[in-house]
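Below sits a lone chain in structure tokens, taken as the form predicted on its own.
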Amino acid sequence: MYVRTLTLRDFRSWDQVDLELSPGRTVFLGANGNGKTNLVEAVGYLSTLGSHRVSSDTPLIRLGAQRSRIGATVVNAGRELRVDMELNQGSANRAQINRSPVRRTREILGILQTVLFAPEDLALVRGDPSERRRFLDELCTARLPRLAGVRSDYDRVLRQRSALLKTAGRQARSRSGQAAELSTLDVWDGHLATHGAELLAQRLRLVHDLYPHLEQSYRSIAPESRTASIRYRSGYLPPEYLDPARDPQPEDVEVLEAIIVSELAQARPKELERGVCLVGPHRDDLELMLGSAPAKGFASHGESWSFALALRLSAFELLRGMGTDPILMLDDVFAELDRRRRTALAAVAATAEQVLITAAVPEDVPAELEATPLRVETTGEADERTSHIADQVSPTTS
């Protein structure tokens, strides 16, 4: 899989860009700000349909302009697909698939598969549940993309429910009114069961799928540390589910499906009093291991940045067990790793059908990987900065 062509309009940095790409590798070089990272993160949107540096779309739309465009021809054993992305400012988004309008964003999802490994990826060894759970679903989405739909389902749920509990829980302090929104409080519990079982059963697949790539991906990159493992946790499933070991079921999920709604019977009074949900896949987390330690909190700064690394590299060996290499995007990260760390990584990068590398210097990229350098540059001053392709540089010029 590789994108042939890039089109951004009004994104970030970038007024404008019509990009020719190739399989293979290529680096865009430029000093910090110039807006290289704004390229893959557009790449990386049309794959998750989120970036990997801001929570929200608004960032993502230049500035003064009310909408932005992401658009990408990828091809995929030789067959191209054009998908396109407009980002609105106070409406919804909207998706094309080959110029079509699609109902749903959603749709496009599966149509480009990236992995992205980037500075921000310390804070999956460092950061708070939340980053790996993102990083759990989005690999999971990018296994089953009709499992998009399942997550919108559930955060709809959560937040219907959540709503009601706080509701519930103020009639309950004034003794008025509880017992209706109690029946529609068990309403609310099997739709956040459903959702949430099906969710949770692919997480747990895919920790199950992850466990030897990730295992054997940080021995090659550290083989002198402590072995690295992965384990899902959660504080409502019994401990044989939470084995990584244990092949899933296709029975799992009418068993997850039970084990959620007794808890959630169990939680109700904690609930009520707190007025948040306490059970789900929403509290959950991906434990990462260093021998019989965790990683958050007793791994150095160099173990960390290797934990981190072979997260994403699991994940691209896992995503090319399925048939087709994703593309491997590489944001300012080789600046970052020491020579061992640059080598595995330059190894993995040497045999992906494409790879998108940023770079400050052509000197931070390993010469083994021959990579095609564009250089970006910036205009203008201040916030009316626009950045631009420049023509292609010799890869020894900084």
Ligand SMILES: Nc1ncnc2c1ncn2[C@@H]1O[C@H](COP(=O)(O)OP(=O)(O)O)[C@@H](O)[C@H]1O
The other form holds:
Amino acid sequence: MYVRTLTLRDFRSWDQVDLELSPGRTVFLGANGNGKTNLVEAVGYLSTLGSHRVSSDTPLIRLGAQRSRIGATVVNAGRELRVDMELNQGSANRAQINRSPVRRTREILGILQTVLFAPEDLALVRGDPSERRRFLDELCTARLPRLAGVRSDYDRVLRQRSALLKTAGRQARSRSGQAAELSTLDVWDGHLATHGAELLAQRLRLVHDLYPHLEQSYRSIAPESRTASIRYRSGYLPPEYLDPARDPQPEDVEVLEAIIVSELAQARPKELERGVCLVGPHRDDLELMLGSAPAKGFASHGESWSFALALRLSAFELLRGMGTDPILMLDDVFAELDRRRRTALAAVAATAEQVLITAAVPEDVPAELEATPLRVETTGEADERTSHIADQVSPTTS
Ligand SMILES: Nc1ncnc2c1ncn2[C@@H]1O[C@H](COP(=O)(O)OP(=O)(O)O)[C@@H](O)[C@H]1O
Ligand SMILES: [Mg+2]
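Form predicted on its own done, so how does the form predicted together with the ligand look?
Complete assembly follows, chain above in first position.
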């Protein structure tokens, strides 16, 4: 697939831009702070309903504006779809597909698929488990958009159950009536297990499908290094479920649900004592291994970068295997990579249907990619600085 037009209104440093894009490789060139990453962040938002840089939408809305608009025309196997998002300050966001409002913004998921590799990705290797859970969940959702609903149900149940654990725990300690809370808690255990098992089953399936790609991607980037592998980590699942080579079965969901219910029952006293939910996919992690050592803590800077890149490239291969190339977005990453890793990344980028690249200078981008340059500038002072696309430096065709 590819993005044919991108329209922004009051998104970050862009007050308005209407971009025509082609398949193939485009590089946004410009000095730091000119608004290049903001462009790929906007495209990424349409594909994940979130930013890779911030967890709330407020920073995305241009300073002084009430709302932001992001729109794109997406061409997938000759078929065009228009998708629009409106991010509102202080009220719910809204979305449209082909100019018709949809009931829930998450209905747009799946129309635009992206894989973004960015400097922030070092946190995939070195950061908290939440970074890796997000990686898994975004990729699961790209494969199966209805999982967005499961994730949001799970998050809601988790919040409500955690609040209940806190009040029930307090009451247990003060020995006042707690029977009502405890039976309500049983109901929430059931909901948590139902949604949790569905999410868990998809994550396990993803790790199973991803791990051969990951191993291969890492080898192509860092052939001299030890073998990279991934494995799902969970404190409450029997070990056989964590083996990435195990073929997921359709009946897994029910089994996982039963496991969560029984583990919740066991954990109940500790949960009441601590007031937190101790069992469920929100506690899990993706283990990244180099040889027999965990990448986190053991991998060098270069190896960590290679691992992060391998995770993104394997995500790209996996989505590509579903029939259409996701849009590959490479944010300021070539300059960070040594020659071998640049070449490996360029090899994938050369075959992707559309690649959006950001770089400070053309020399940062491998020449063999023959990327079409678009120069990004800013005008204005301080908070009023506004990004623009300058005339194309030297329009090329490929
Ligand atoms: N909500 C916002 N309103 C106005 N400007 C913003 C907003 N968020 C970020 N910016 C500006 O965007 C610029 C950074 O853009 P970015 O795309 O990250 O630059 P780069 O070209 O280095 O990738 C900064 O100048 C920052 O002040
Ligand atoms: Mg940038």
